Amino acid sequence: MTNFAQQVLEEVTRIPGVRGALLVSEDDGLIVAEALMEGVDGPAVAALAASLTGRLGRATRALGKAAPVLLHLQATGGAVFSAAGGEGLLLVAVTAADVNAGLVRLSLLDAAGRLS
């Protein structure tokens, strides 16, 4: 899987804007794969990341609702963004703030479902 999991990565990081593509453990924000640019902190991304989607993914589930497919942290420096891969594993992009971040959501979604 990591030979596989590294090549995903790369597809997302080739998007104009893309400063980095990880695959991160959803229980304990631990970084499975990754492929960032010099600068991106990774730990602290996939520590959120995981963090922000387990508690989103909680209050939904209070509400009666189904956990969200992807979840889009928008910064005045860039966004985050982070879907669900299937098997606990969470598929995240870090962007700058001028990326097309709909075909990011796009790149994500087909992403995490290859790696489900």
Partner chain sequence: MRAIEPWVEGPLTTFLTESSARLVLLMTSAGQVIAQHGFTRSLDVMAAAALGAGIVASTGELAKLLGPSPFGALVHQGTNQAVFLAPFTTPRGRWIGLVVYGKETSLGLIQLFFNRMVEDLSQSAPVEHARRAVLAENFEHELNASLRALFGR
The other form holds:
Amino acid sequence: MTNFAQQVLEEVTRIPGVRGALLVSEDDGLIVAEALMEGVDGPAVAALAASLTGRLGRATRALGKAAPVLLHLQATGGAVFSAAGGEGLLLVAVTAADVNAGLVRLSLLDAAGRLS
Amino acid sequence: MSDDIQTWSAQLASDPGSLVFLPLAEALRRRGQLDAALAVAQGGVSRYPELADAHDLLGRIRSDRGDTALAQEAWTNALRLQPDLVGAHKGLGYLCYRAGDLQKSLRHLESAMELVPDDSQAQAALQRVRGLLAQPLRPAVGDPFEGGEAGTLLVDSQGRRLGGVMLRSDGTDASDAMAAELSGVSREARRTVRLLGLGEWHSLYLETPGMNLVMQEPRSETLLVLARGPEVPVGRLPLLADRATTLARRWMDKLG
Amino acid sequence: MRAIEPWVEGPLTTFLTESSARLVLLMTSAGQVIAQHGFTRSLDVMAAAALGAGIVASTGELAKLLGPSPFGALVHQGTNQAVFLAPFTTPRGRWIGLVVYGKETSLGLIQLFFNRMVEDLSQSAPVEHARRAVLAENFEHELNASLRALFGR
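Would you generate the structure of this protein in the form predicted together with the partner chain, following the form predicted on its own above?
Below, the chain from earlier opens the complete complex, with every other chain and molecule after it.
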């Protein structure tokens, strides 16, 4: 699992502008596997992305929907993506602001599907 | 829940003619396993084409998947078989609401209320639709029917609804529950980008089975949420959100 | 939140706000309480501080037996809440943080903001003055004074 996860994360990081990809436990917000560029604070990304995903999952359940399959937080200096990876895991990516968001989205959904 | 699903799956496997497909598909739908729910429900409808409840279930699943036309077809079939099926009236009431046909939505919800007068979900949806019909203008925050929109909601930092409406797929009003759960999302988004050194956040997109949502902060500590069915391309969401945010700012400026 | 040393209040308040922890106790490695949040009875604080310091001491010894690297944080996950216990170094010596948290937050957030609090404490600590030895004859007096400060009594 870990080798396969590592391979999947590295595929995500090949997209230009992706600064790191992590497999994160949704409940704990801890890193399970990571492929990060220098300067990316992995534990912070994991904890914050899991927390935001969990909070928004409660909101979508209030709407009668399942938890989000994909979250994309866009900021002026970059973006955070989080995809449900099955078995309580999240696939998280941190990117530059000018990344191809469509490509990251598809790549994460594909990777999350393979990890599920 | 998963125990029930396992039990019902085993029952259905050993007896494909069992009516257990009804609770099984509903349980899968509630868990968001819409593909599996659809497969089970379609199997049930093929086996029991005259069972209105099976068509009603199919309508709920297709509505959750965002297959509006197919959901409408399923609920119409359900009503043809059983004109007093409350679930189908509520489902069609919701679809008509989403399509902007408030008069038709009103008729279906009134039928549901006549059949089950103490149905609080139908009552809440009916009040919402009556309220919208009574307003000279549509809800202040954007136009909830534009672009197949499933709802627009403006929330303050305390988790209270400032404007707009958000309905569940069964037509019940989720606005206040959503508002309460969204309290703190702006703060958390701001904290996330601050601690990761990503500047200022401006949009948050969520994809769920059957519905996509986009959130922006028109003013500090307020959150605007737009929900759209999957028929609206993902790339259009930022444009719609930007426009709704501009409208929301104007509206709040008018309030002072 | 109550702290014996005022400079601890800022970092601890930030930690509480960001982490959503339910209970927090900061103590020296000898079990002397520095600050607390969420405890309502002084007896609980004293017991928690003594037990927390004891656990850190015993796991430290266990780590020495098992290998060259010392243990970091210790986490006990319960059904409804969890306990996070971690020693850390400050300009005032080795301290211990005991944090109780629930499902409203996560271990990742607790660790993230705990580490930031440790950094903040290092930066906020005033220049050290000569440390007084805690003598047996004035220990009880010091303890009572600390508890008065921690509970505002």
